[in-house]
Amino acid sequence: MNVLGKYKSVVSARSTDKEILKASQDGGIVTSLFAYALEQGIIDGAVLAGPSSRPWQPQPFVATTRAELLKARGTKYNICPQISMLKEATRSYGLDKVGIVGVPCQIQATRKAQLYPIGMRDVPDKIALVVGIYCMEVFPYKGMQLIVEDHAGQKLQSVKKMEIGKGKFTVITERGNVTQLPLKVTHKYEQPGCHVCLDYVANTADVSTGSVGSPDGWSTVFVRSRIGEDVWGKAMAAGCFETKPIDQVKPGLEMVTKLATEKITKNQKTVDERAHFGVGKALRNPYI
């Protein structure tokens, strides 16, 4: 069972750009890759999850400069509708080569928009680089607020960073206070739609990345498509990243495989249960 999808190569990597690493979630892969692609004219803008007027509630926006890319650094564990900005990026912003980042369901939606561009006329051929982020689940904004404020005892506006890893939901404040919650506390706040998703590592992206499998401060990167291979190769040649063979780091690809398998196995049961009650036809992950 291939739970990691098709890929051309996989490495452990991190950005060589110290400015990007200062506020990145892990290895700064997405920001560095888009910054390189923007600088080289591979893309002329990217649809990202950026800040909004409410703390830790992202909103989609179009970045056309390095400074705007930097504003979107770091993971936000709640919903941000980037796909809604794809047409806007090509129409209002006039972009001809668009980059987009998203979690697996958003990457699947992007690919479906390219195959069946209903309501997105002239958009598919302008999508130039698709970067995916590993995802087990996300939270509605209110749910995340309850996790941080009620369970972790911190105000959202005081939070500097959030992390999910090693069975914990970690909240780090601007003053350096660290609160860790077992993930069993957060499960009831998960977005219900996440429980029918059968993709952990963004199988259909050009490049997909996440912290799992790599040491702290590094990311595991799958290069999946010819486009991804071309852009990643050029970025490597330009010195944008340092890498290590995935079989020489801990916990390695075994951990990525373990979590991907757990997500698929768990969520396939939900899909089958819904089909049993007539909610819809049973789905099977086409990548396994």
Given for the second form:
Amino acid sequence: MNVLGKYKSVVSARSTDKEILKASQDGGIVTSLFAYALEQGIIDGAVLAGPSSRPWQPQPFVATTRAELLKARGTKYNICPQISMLKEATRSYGLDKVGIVGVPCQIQATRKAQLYPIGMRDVPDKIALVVGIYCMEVFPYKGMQLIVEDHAGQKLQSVKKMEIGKGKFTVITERGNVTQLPLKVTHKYEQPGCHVCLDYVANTADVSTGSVGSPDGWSTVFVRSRIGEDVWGKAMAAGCFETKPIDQVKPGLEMVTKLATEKITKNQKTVDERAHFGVGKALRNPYI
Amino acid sequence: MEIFTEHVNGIMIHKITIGHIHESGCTGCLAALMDNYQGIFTILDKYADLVYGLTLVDVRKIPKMDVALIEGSVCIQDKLATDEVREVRDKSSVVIAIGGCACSGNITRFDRGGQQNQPQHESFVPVSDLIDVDIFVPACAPTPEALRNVCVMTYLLLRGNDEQKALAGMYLKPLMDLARSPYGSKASFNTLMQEVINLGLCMGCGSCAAACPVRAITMEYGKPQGLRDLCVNCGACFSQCPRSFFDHELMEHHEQIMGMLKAVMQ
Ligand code: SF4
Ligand code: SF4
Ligand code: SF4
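Please supply the corresponding structure for the form predicted in complex with the partner chain (the preceding block corresponds to the form predicted on its own).
Let's see the whole complex now, leading with the same chain.
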């Protein structure tokens, strides 16, 4: 199995839009690409993870303007059921060309909605741009609250940025306090459904992106489909991004491959073990 | 596995025969099929001859056919209906249950008889309780796009070249498995709980909430919460869930498959 999925090209990239970069997690790829697609009419709206009434709890919403797009910047590391808004976007908001961003399982859900639109009337033919974000695992909201409040000793309200990388869960507060936890501590709070997930870099997205593989402030971008190639090409031509060849940045593609292999190997093992979880009894395997 | 879109236009020499069989349903499934608008004419022009269908075709006796689309559940106190589905099974190569009523009973599960002018008609069961069903297309109503995709894939399964047969086989497999599974014909919100959430598979994507036609599912703290009194047993949530079935290899070809489905309907 190719852990990085099919792709046409991969680069290290960063947005050229200062306003977007200011509050983005890494290279501002998702926001810039959607802002460009919106401006050009490639999409007429996008389903994104935005703020909710609880601190750090994302809530899916439909953005139809640049200002709304900007509300969705930054990674939140806890569950946001974007797909619950997919049919709303076409049927209630009346969008004909929907953009969607999500972690790999949500991109899988989007593709399933297209190929098996069992309860997704008016969705399959109206998906215009699907952007995936690399993902190891997410936490349920309460799990994240435990990590930040009980382990890192910070109030969720005071947190400015969270980061997972280099074996650490990092919490940075508005006042500049930085707390780091080894991921060993956070593992048990992970969403169980993540442990059977066999996709790290959103193999079925049009474009997938994440910080891994690129230097700080940059993102690694896979262009996968014809649609992805088309939109990415146009956005590049319009000057939305600066790029570097992936083989000229550190740590490079090797790091992406390493993490993807780690995740998929570990989770495939979980899937396999489920086949004899009980005494002569299996837990259902969704992939066969 | 390569899928050659161009080939699709080259092989439409032999149409298949197809019938619509109406049991205890509301005709919503048929309406959904018709909501493919021009697409339905393309299907009937190029790929399929409709040989049976109440109000649509002037044929009284069930003919032999390649594909039978059955809508609605079956009343076991209604001899006409039970005889009819047996005959359909006998005369069709592929039987497809379309819609929640045919697949899992849907709203007719709440029926308990006592209505004029057949008050004794009180027990309604999914088609697969009486005959072997090959493919399920759940939901109330099933979507025009799902019916389109399944019809095209069934056509390819019967008339495609080897590659197309392989693709169609892969595509249809989970819907065939669903038709034979112990939970397919019992589908309700409980199926989502028992077969996904209880088994540690839910990852909170929200597909189930989007799929539910009666908005019985809300997402609370990132997980589905069902208002079971609202649930009509249509089965959409479970089938839509990426953790009910998902074939990574097939899904990698999503762009070609979508392209092919569009090309076919031109
Ligand atoms: S599935 Fe829905 S639309 Fe189809 S027959 Fe049953 S109630 Fe009617
Ligand atoms: S569709 Fe499945 S995985 Fe997604 S939220 Fe619903 S039950 Fe969970
Ligand atoms: S919860 Fe909704 S989608 Fe699921 S079976 Fe019930 S009515 Fe259908």
